[in-house]
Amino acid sequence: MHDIKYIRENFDIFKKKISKRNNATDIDKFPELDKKNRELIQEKEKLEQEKKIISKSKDEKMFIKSKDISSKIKKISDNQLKIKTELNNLLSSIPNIAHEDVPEGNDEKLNKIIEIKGEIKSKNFKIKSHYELGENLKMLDFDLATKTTGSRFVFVKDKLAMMERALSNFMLDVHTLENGYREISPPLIASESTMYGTGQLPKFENDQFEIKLDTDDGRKFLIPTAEVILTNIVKNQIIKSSELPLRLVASTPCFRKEAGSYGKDTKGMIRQHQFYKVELVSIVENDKCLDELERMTKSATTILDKLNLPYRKIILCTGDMGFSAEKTYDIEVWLPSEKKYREISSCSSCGTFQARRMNSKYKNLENENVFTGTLNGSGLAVGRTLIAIMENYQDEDGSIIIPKALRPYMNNMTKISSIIG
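Would you be able to provide this chain's structure on its own in the form predicted on its own?
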């Protein structure tokens, strides 16, 4: 959410900045809606003041006039509510402004590579995809998941299920013991206001799984990422600056309809409706966001370094960033079967954008209540890390060598094969 006063006073500048975000919202409606809303508020307040003066009078002739004023106030209030709702819907659909050092561009073609790390090892045999390897090992079963649940789900079995669990535990240990994050096991269901706070609603409602509960306390959704629930821990709070930075990590299932990805990555585990992810969230003083983004991104790449997986780091351009982000780094891991890098983590600074929606503040050195800065990032997507290990560590016979960093989490096994040895 943006500061409405800033938009009002700097509309042309704001409009120019937002135009770089591939924003479909008709922002030109703002001045008229804002002006009309303020005029109605002033008109209502004037009538309320007039009615207050009349109420002090004991002249019975003024009673009819008071009733007439009340009727006018009701009509103005109803109209103002409609205008205010339209204005709020407009403001809620405007993305964050990109930070000044973010490259300009309409799509991913103008993202910039920052770093390439790790050795892409050549194989003297034909590379198999992760789904070929998993099905041959009888440890990935997409057909069974389609029968029991539907498309874009999978049964992960036996030693691959063990590796999936090992990856979550390994990532959590690195982030808590080495990177300074505090582990949280959060609810997997979020309220409508919680989803609004981080920007999933109302703009991306079609991508969310809404659930029905036998309660009357509002709409509920399965979390699309732990970012939603972790960031909202500070909703409607004023935090002491001494408590910041607040760094949190959680390993959770995530649920997404992938509504805008019809026909994309239909084979395998790349794009599923349900997947596991280790999520990093930071709540910081708002002038520390960019430094924290560098720290968070380094925490995520540390996992790939320890697993010895080749990857690259890119900065997203203005048109490719997420709705709430002001600056984003994507980390992409090498997938041999596709001969290209694929996203495995996205680390974003949101500035005060989410904090305004959540009403999250802290007291600064001048004892003023100011909005917090929020950041989030994958540390990492567990399923995609599993895919990367399977493909990069595959052997000619279809077995999977287990990375050394994971072996203590897998009973010191060295290899996954159809015949366990």
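Predicted, not measured: the structure shown is a model, and the values here were computed from it. Numbering follows the first chain given and starts at 1. Each form is matched to the other, and the largest set of C-alpha atoms that superpose within 1.5 Å is called the rigid core. What changes on going to the form predicted in complex with the RNA:
Between-form comparison between these two forms treats the chain as two rigid units and finds the smaller unit turned 13° relative to the larger, from C-alpha superpositions.
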Given for the second form:
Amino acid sequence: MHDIKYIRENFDIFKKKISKRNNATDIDKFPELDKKNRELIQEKEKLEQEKKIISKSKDEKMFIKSKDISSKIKKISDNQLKIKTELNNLLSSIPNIAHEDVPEGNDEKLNKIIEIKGEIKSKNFKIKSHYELGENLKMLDFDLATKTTGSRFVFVKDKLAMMERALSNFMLDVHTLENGYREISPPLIASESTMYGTGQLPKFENDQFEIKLDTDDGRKFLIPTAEVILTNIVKNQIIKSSELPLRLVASTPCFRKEAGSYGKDTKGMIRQHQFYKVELVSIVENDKCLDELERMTKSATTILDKLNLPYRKIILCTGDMGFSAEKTYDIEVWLPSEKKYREISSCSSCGTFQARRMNSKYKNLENENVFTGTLNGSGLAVGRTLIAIMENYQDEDGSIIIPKALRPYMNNMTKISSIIG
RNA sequence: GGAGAGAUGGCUGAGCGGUUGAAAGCACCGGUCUUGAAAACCGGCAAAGGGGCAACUCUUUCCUGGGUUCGAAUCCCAGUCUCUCCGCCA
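In place of the form predicted on its own, the structure of the form predicted in complex with the RNA is requested.
Let us now look at the entire complex, which starts with that chain.
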């Protein structure tokens, strides 16, 4: 959500900035709606004042007139509410503006590589994909998931399941013990206003799993990422600045419909309706966002460094960023079977965009209540990390060497080879 | 599942039809005092929105949504949440 005053006063500049964001919302209706809305507010307030004066005078002769005014007010405010709703719908569908240092571009082709790290080891045997490896080991079972549930789900079994669990624990330990994040085990279900706060609603409802509870207290959704629930911890509150920065980490399942990606990554467990992710969230003073973004990205890449996986860091261009982001780094891990880098983490600063939606504030040095800055990043996507390890650490016989950093979390095993042993 | 109690500003907490946007305390900010600090004393201190170049001014807000009334934090109805007790249970 943007500052409406800023849009009003800088409409042309704003429009230009938004046009770089791959935005489908038509913002041309804004000036007229805004104007009409304010006119109605003025009309209404004038009448309200009149009414107030009558009531204070306690002049019984005037009471009839007051009743008349009430019905006029009702009419005007009904109308105003309609306009206001339309205005709100428009406003809440406009994406964040990109920060100045974000490269301009329409799609991922104009993303910029910032850093390439780690050694891509050449193998003198035929590389297998993670799903070949997993199915041969009988530790990834897609057919079984189809039987019990449907497509885009998977059963992870035995030692691979153990590795998935170990990865979560390993990442959580690094982030809590070394990177200064607080561990949270949050609800996996979010209310409508929570989904709105981080920007999933109203525009991206089609990507969300809505679930039905028998209570009557509003719509509920399975979280598509822990970002939603962690960021909304500061919703509707004025947080003490002494509590900032607030750095949180959680390992949770994530649920996504993946609408619009039919036929994309259908093989393997790259793109699933359900997956584990360790998520980092920072709530900071709003002028510290960019520094915090660097810190957060570093926290995420540390995991890859420790696991010795080759990766690169890129900055997304204006057209490729997510709805709420003002600046995003993607971290992509090397997948030898595809011979390319694939996204394993995405770290974004949202500036005050989400805070405005959530109404999350703190008191600054001037003692004013101002919106917080929010950031989120994966540290890392657990399922994809599992894939990356399988493919990068595979041996000729189809077994998988366990990265050294992970061994303490897996009873000091060194290798996953078969179900027996 | 049964029975009660409650929801007021950053926090605690009065008010229970008419200058109450709301007492008091804490916290916070400014000042006096002090070598500095603390204490004490004095003053300030809600948010959102509209109008105005500005000084300033208007409107809304005492959980949410309806209603009664000329007038509601205060009365009525519905809902949400929290707490206590009993029962049941992972």
